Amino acid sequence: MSRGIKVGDMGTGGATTVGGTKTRIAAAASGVVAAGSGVAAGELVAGFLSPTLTPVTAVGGWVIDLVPPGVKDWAIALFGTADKAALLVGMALVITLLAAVAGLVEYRWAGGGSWLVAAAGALGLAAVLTRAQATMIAPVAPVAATVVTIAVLRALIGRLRVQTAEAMAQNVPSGNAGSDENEARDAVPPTTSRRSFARAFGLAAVLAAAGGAVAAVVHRAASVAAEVRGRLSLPTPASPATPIPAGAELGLEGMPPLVTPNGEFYRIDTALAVPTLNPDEWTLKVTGMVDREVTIDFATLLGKPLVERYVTIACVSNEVGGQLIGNARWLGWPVRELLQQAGPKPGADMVLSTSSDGFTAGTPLEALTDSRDALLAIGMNGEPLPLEHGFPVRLVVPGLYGFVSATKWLTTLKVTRFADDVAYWTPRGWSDHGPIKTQSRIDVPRAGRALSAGTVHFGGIAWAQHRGIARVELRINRGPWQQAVLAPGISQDTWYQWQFSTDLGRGDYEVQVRATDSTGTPQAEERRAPAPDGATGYHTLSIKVG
C-alpha cells in the first residue's frame, strides 16, 4: 500500500507517506494503548477475584525468581529499598516496547500482533499458576487481560487500515489507481475513517487509564488486612521491654535514631506486591519432624503471654557501611514455646518457615529453641506490624541475617533437617546458615560535607546481635587505633551508638572504624561482598578539612 503518495495523516495537517512514519507511530501507539487496556482489565479482574495475586505481580515474582543472584545483588546495591519500584518501571518499559512491536506487526500482518499478545498472555498465565497464592479463579485475570488486549488491538489497527485506505483513495487519481485503491476511494467517505480512528484511539486510552485507576482503588478496598489492622489493639505484654538505658542515645547531630521509626525501617524481600492476609482467617501450622502437628490462629496468639523486646535486624545484602539494618521494639510470643508444644524429633536441626507468597527461610532449630528472644512477632514499635513488614505475623530472630530467619507473612513452620530441605536463597548461591557478623558504621560526618579545622566529631553505630559490642575504635590515615566512647546498648541483641572527637588540621583524611564483640573478637578487616554469608571489612570515610 505504500506508493510514495503524500497525505495528511490522522488529521494533523502534516504530510507523510502512506504507510510511512506517522502510520507506523500510530500502529505502535495502538499496540501500547491496547496493552494498557489489557493490563488495566487484568488488574481490575484480579482486584475482585484474587487481590493477593495479579498478572503484574505474578510476572514480577516470576522474574525475581529467575534473575541470577548476581543481578539481585546489583539491584539491591544500586536501588536499595527502591528495588521493587525499579523492577516495576523496568517491566513497564518492556511491556511498552513489546506492545509497540505487536502494534506494528498487527498492522503489517493481520493477526500477527494478536499471536504475539497471545504468547505473552500464555506466559502471564503460567506465571500466575506457579505462584504460591494462586487460587482456582486466579487464572481468569491473565485470560481477561489477553482477550481485552487482542480485542482493542484489532479494533484500533482495523480503523488505522481503513484510514490509510481512505488517504490513498483521496490522493491517487482514479485513472492511475489499481482496483483496490478505487474501491477504497468509493467505499470510504472523506475524513470519516480518520475521525473514527482518532476517537477509538482516544476512547481506548481513556478507558485504559480509568481502568487502571479503578483497579488501584479496588485493590485498596479489597485489603481486609489494612482495615483489621487499623482497629486492632495490641495486648499488654506479659514481659515488657527493658527500659532504654540512660545515655544509650548520644544525641549527636546527624546520627540515626536509636529506635528506627516504622516508616523508615528498611524493607528487602521477594514480594513485588505486599501480601494482604486477613488475620481473622490466618493460621500458623507446625509440621514436619514433630511428635504432633500444631495449628494456632491469630486470636489464640493474641491470648498468649507475649514478650516485648528491642531487636536489631539486618539484611545479608547490606554492604559495609550500608543502611539495610534497623532497630525496633517487637511484641510477640517466643517461638520456642510453640515448638515445644509440637515436640521436635531427634535429628531435626532446621525449621523451614514459609511465607504466604511462597518464600522460605531455613533457620537453625537451635536458634529458635535456645534462650534468645526469637519471636512470632505481631507488633512493631507499639503498633501492629505494618503490612509491608509482615502483618499479621512474622519471625524475628536475634543474631541471624533476615534471609535465614525474618520470614514475613508467616504461615508454616516445618521442622526438618538441612540435609533434607533447602530454603529460597540457598540454591541461589547463599549459605544455609546466616549468623550476623560484627560490623560498624560511620554516620557522622556525612561524606562530602565541608569541615572546618579544629575539633571534629565522629559518630555511628556498631552491632553484633546476640553477642553484643565491647569496644569501638577509629584510626585516621592508617595510624594507631583510638578507642571511641561506646554508649550503653539496650541489649546485646541491638546496635550500639558510639562517638569519637579529635582535633584535625587542614588536609585530606581517611577514617576507618572497627568494632569488637563481647567475646573479644574484632570485626574482619578483609573486604568481602555480601554473598554468600554477609559483607566484611572496615567502613572507610574520606573527608576534607579546610
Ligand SMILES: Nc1nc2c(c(=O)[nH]1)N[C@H]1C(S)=C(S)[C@@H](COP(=O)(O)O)O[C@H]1N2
The other form holds:
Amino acid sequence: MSRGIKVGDMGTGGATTVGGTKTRIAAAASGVVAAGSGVAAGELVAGFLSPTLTPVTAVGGWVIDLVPPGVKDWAIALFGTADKAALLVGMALVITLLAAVAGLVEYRWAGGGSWLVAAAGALGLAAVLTRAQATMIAPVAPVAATVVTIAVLRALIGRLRVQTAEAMAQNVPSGNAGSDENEARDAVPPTTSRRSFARAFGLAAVLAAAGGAVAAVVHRAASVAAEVRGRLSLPTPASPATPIPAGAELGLEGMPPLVTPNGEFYRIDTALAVPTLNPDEWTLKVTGMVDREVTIDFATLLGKPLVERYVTIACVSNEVGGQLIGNARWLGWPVRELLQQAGPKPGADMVLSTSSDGFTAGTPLEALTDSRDALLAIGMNGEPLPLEHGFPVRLVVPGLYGFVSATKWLTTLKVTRFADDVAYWTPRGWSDHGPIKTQSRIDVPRAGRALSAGTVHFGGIAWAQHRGIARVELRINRGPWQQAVLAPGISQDTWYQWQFSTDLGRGDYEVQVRATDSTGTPQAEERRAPAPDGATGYHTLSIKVG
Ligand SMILES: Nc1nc2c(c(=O)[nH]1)N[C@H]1C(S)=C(S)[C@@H](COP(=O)(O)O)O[C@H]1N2
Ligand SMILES: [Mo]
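What I would like now is the form predicted together with this ligand, since the data block earlier showed the form predicted alone; can you produce it?
Below, the chain from earlier opens the complete complex, with every other chain and molecule after it.
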C-alpha cells in the first residue's frame, strides 16, 4: 500500500496537499465526476440550443475527420457498424483518464487541474467551431461544459483539501514515529469537512447522471429527426425555380452571397429547445372556418406537384442595416392548393398557423390563396429543411415578415378571422399585419475599413418582396440622390444587389442609400424602431477616406 506523503516532504504544497491512496482516489474521482457534470451540462445546453451539433458529436466528428484512412478501415473492420459506438466508448475512456489526471493535479496544485480542463475545453470549442454545422450559438455548449467542469472540480477538491488538512491536524501524532499517517487518518470518524466532501461528491454525481439522462432523451429525439432527415431525398420539383439571371450576383468583394447558405441563414424563433419532429409521425391539419377539415401527412405532401422558388425572408425585428434577412431556394407545395381542398368559408380573413411548440402566426388568408408562391416548404437550398429552420415543414410567404407568416415546425392551419384569433406576437406589442417594408442596406465598404482616395466602390442589397425593386440611389453628405447600378433580381420575391462607384478625395463622408419599389414608392425616410411593424429610415454609413 502506498503511504501518505509526510508534511515535511512537500516542498511547495503545504500540509493540505498531503494525501494517501484514498485521498488520491478521491481526487481522481472528483475529476471524473466534475468532467461528467461538465459533459452532461454541455450536451444538455447543446440539446436545447443546437441539437445537430453538441460538444461530444463535434469532437467525435473531428476525430473521424482526422484519423488516417488506414486506421478508419481498421476500425470499421474491427467494430463494423458499431464503429461509432466504439468511438464514443474510446472518447469516454480518454475523457475519464484526463479527468482523473485533472483531479489529481488540482489536488496537488490548486488551479493546475482547472488549466488542464480549460485546455480540453478549448479543444472542444475548436471542434465545434470548425464543424460545417457550426452556428453562432453552438459555442455556448462547450463553454458551458468547461465552466461547469471547473466549478465542480474546484468545489470538490477544495472540500477534499479541507478534509485532509483537518484529518492531518487531528491525527499526525508528532512523537509517534513509525505510525502510518494515512491509516490513522482513514480511521478517523467522519468530520464535518469529510461529510461536506462526501455530500458534495454525491450531489455532483447525481446531478451529472440526471443531466446526462435528460440530455440523452433530448438527443434521442433530435437524432431520430436528424437520421430521418439524412435519409430523405427531396422529390424533383414539378415546377423548378427559374435560373438565376446572369449578372444578378455582382461579384463585388464583401457582398453577401445572393443565395444564403443554410449554415449562414439567420435564425429567429421563440423555441428554447429546437423542436425535433419525426416526419413519419408528422401531420398537418386544416381546421376552423372550412367546408371540410383536411389532414395531410408527410408522404402525401412529398407526392404532390412541388414548386421550387427563390424567396427572401426577413425578420420584422431587423434594424435598418441589420442582418436578419436571408435568401433561399425553397421547395414546397403551394398552401393555396391545400386550402382549396378544405374550402375556406366566406368571412374568413386570416389563417392562424401553429407550430409543434405552440408558436402561432396570423397570415392574411388572401396572401395564402392569391397567385403568390406561398409554400408549405420542405426543402431549403436543395436540402430538407434544417432542424433549426422548421424540419420537416414550414411556411414561406413572399412579401410578409416572418412573424406573421413563416411558421416553422408547422402542425396546424386554422382558417379564421383577425377579429376572432390573435397570434403569438400580437399581444406582445407587434402589429397583426406584417407586410415587408421597402429597405436597402450598404454592405460594401464595411464600416471602419480604411479607404484611400480615388474610386470608391459601394455595394449592397435592396428588397421589397412581392413588389420588387425598381431603383436604388445613393447620396453623399446629403447631396443629390445618384442612381446606383441595380442588378437584375431573381424575382420580385427576392432581394436585389446594387453597386455604385464614385471618385472621392480625402475627407469624412456620410453615405446613405434608398430604394424605390416597383410601384414607384420610395422607402420611408423617417427613422423608426422595428416595433410594431418594421424599422424605417435610411441605412447610413460614415466613412473616412485618407
Ligand atoms: N415555430 C416558430 N416559427 C417561427 C418563429 C418562431 O418563433 N417559432 N419565428 C418567426 C420569425 S419572427 C421569423 S423572422 C422567421 C425566421 O425564420 P428562420 O429562423 O428560418 O430564419 O421564422 C418565423 N417562424
Ligand atoms: Mo422575426
